[in-house]
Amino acid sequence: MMDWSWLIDGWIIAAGAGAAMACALPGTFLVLRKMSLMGDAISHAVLPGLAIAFLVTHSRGVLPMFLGAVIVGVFTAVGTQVITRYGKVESGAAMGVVFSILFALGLVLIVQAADHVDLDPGCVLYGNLSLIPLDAPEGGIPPAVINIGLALLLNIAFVCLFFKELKICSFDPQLATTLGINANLMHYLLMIVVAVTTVASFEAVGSILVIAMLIVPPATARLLSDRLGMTLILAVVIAAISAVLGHVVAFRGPVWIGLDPSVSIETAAMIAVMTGVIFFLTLLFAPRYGLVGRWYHRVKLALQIVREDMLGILYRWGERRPDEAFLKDDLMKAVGRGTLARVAFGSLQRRRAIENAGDNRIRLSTAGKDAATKLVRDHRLWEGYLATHFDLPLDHLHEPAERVEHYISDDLSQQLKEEMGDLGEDPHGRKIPD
């Protein structure tokens, strides 16, 4: 007998991945517009629209569900703005007022609707992803997968058609208005798309877990890219990966940890968990905005500053006493950074910027002199610039120049030289090296 389990798993993954990717596209703009709570509000507030559609039509037809969700979704967005403007409360509080009331009303109506139509309140809240393949006609595609696929195509078309308008409205609504773009219209169109996507995802992941799909993949992508196009692509890819991993972990995870193979975990919930796992891993290890990456760059910069401070001290010592090497212990005390100073000293040794002069003394090598010369040159040029353009007293020049010298690029150094001309000496009368 042929094993059809692969097809069942395929439809589950297709539904989960489709819902996650469909949610990630409008969710990216919610994150950029700092309206993440609006996705939460709409996903909960559309429940009364669904319930009323059920009570009126006695059907779970796609069109009544979408119409009910869209109407209530737009009402949520409008109501939030009205309360914010006239109720003198901030937008987050206004969203809380609107969606909490509508959500409670939706739960009451859903319970009433459940007595008259084939509606499971738990399915609306938590989804029923694992049972979606059972609704497929023989040899056909499950209806939920079709609905999710249509929502995904709608969102792709919406983003492609209005990419420029969405981009401008997300970052600067006032600029959009001056350019002739109706920022309010784009806002309500985005809310409609969010409402439609939420309804399409209900049967797969439910109204509660859809929030993770709307917000977490875009927030993860935002940590990885500063470009909108790449952020959208990454959000969709992360959503798809989360769906696949979530299904695999839900069905194989109990076996991996030694539980009874008959034990299973709800796939939709595990997909949401995996989005969180990927987010926290990205938060830790993202190249630019990750916590580990930022810590690494801070340590790297601090190490660079200590190295350059050591080079500057040795250079100035060589100016005053060219025939006498500098004591290593005195150099470590002058820098005063403990472990960081020892690491920086070892780094200078590996780079052969300093050389041993015997008797625990050190001096600059040829390569070290080149680096130290540029550092001191930039320092003294900056002192000359400050003295010329800001008329600062002499005792106020060294400290700001000592801070800035570590960040002066070659181009800025050349501009300083052209600006100051043949200055020759800094304001303290010390030669500016070439």
Given for the second form:
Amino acid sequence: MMDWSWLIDGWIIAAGAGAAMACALPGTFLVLRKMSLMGDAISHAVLPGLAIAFLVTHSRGVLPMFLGAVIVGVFTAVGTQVITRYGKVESGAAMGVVFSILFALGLVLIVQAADHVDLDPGCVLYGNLSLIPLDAPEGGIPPAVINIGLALLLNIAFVCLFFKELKICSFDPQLATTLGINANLMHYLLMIVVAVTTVASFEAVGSILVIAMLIVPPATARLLSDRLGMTLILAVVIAAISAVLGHVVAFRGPVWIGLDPSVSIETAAMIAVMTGVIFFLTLLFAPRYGLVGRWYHRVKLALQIVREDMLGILYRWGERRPDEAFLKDDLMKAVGRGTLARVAFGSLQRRRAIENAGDNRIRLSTAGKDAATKLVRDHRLWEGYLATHFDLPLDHLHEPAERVEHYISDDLSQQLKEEMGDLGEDPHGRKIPD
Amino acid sequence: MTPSQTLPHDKVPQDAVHHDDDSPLSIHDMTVAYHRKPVLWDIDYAAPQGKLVGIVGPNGAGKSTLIKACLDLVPCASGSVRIYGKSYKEQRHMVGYVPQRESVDWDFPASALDVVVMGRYGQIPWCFPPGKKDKDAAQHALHQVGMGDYANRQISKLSGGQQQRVFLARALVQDARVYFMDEPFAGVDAATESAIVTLLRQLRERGRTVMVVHHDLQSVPEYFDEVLLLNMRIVASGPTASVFTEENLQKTYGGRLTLLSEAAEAIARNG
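Can you switch from the form predicted on its own and show the form predicted together with its partner chain instead?
Below: every chain and molecule of the assembly, starting with the one above.
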């Protein structure tokens, strides 16, 4: 392993990050249109396009390469549609038919091309990020980085210019078409952009791993944002972070886990791994859609319900025996004991909603009484509401009210009070507190 | 049935085709086929100006197809459609469309306002973003459908009825003269239903013509001035009072014309 050198590692990161960012932009639309597999299909299918371009021109010229890719990319998109329509198979199968055959054809051709052109077939498949800086002319920019940079600029321009058209064609292609925005045309433009991007990226990450760049950062961004513009920006940022992390881990990783520093890890593969790591971390910790966040909200709600049940029990006890404090142990038993009960009890103590009455007994504090009053009022008003609007026997009222009382906001509580007027008593004849 | 019951090879020369140029929607001898199998036969129809028209018929009668053929979304095997005397391509600015609610993915990252602004996209040149004027119009339309407070709400967080109202607001900002609505009442709550009805009546007052695919037969006489009874062909059309009769409904819902279905099958088999 060599030492870190900005001249080399800088270019590696630039190429990796550039490719990942360029892929994230059209990739976002693939994900949103639920056609992620199309990215995979096109990235594989461009292989014969490349090979034919190599064979015909006997060079690795950029223009023939892109032309070959664009033609095969459009062919894949059209072929998939035609096969779906006439082959009576779903689009996944149609894509499988088109791209696996094209990919196989590409493999055959690329070996032939390798005889004529200075080309390593393996590099086309897996990329060769670490060798990119070596192609650089003295003090200049490596050609692969220029290609990737151009693709990135093209994609930024594409998304900015056609933001409105891409948005409506992704969300509602039928409306777009009736408005005169040709959704089919946008579809093929997007496919062309995907094809060009995968070709520009193949030297960096290869035609197999490019699917990770196309799909994973946008899927991650989607977990973090509910707006299209922000989703695109986040996808690009996540792509860049994955690339930087990927290279650093590939470079330093072996040392961190105590391996011989001469062990080398392929940066491109590590970038793809990093997009995956970031995705799973986001899936766990994203504020709104994250699993941890949702779990936290569930626990918080469960705690709140136990707390409010405790307040309700103490209030109703106080109604019947205003002078007698409640046994703590009875309270714990009433809410089912367990950790939740202990935590809820502790939380009520900290909020000073309950007071110690000595002798293992507790009672509501003034603040606790206020909170409990609101709960019981909502509960009894709700019973009254149910009794007015549903023809229910008395014993059917308590349980629904017991569930609903925890969800009645101040606003709803006010509405309930206005609608029910001064009821005085609930259907069971208990006083509704003010 | 309709007067021009011509077979395709007896077709009259195109310049002799009669279109009512004053009609918001005039359909002449239209046949629509999916994979060569005809689903709509010989449709002749002229919509009256400034009326609410219900398109009624059983499942598979071709109601949505009729709308889509008028909007150029599916090709006509024969015949032609005119909007105020010209082809759809020339008149698309005059036409508003409310697709079925299930036809889009409501998890798409957009706010209610974003979706409504899309109704203006046809009036903004390619590559230009919507401006403040467009957003104000969208906000106003949201107010009109009682959704003013939900402008920034993520669309997946809206109820089905609210989503439908967002779609209506989107059609409103198109400021069209003819509207096509595909089952706007499907699966909506009572509040949304009455909001839609109010809106339809406002549109009529402003001289708009609205074609609505409708499923609930009970409410047809209350909601619509005219009906178009459809079952692969037009069974009857005209003012609700005279056309929406027991006898016509029997004809519409009492099974297909056997020969029509068989001919369609034969064309699909041999085509």
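In this text the structure is predicted, and so the values were computed from the model without any measurement. Rigid core: the largest C-alpha set superposing within 1.5 Å between the two forms. Positions refer to the first chain, counted from 1.
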Which angle, in degrees, describes the smaller rigid part turning against the larger between the two forms?
11
Keeping the rigid core fixed, work out how far the Cα of residue 318 travels between the two forms, to one decimal in Å.
8.0
Inter-form CA displacement between the two forms at residue 406 - rigid core frame, Å
5.2
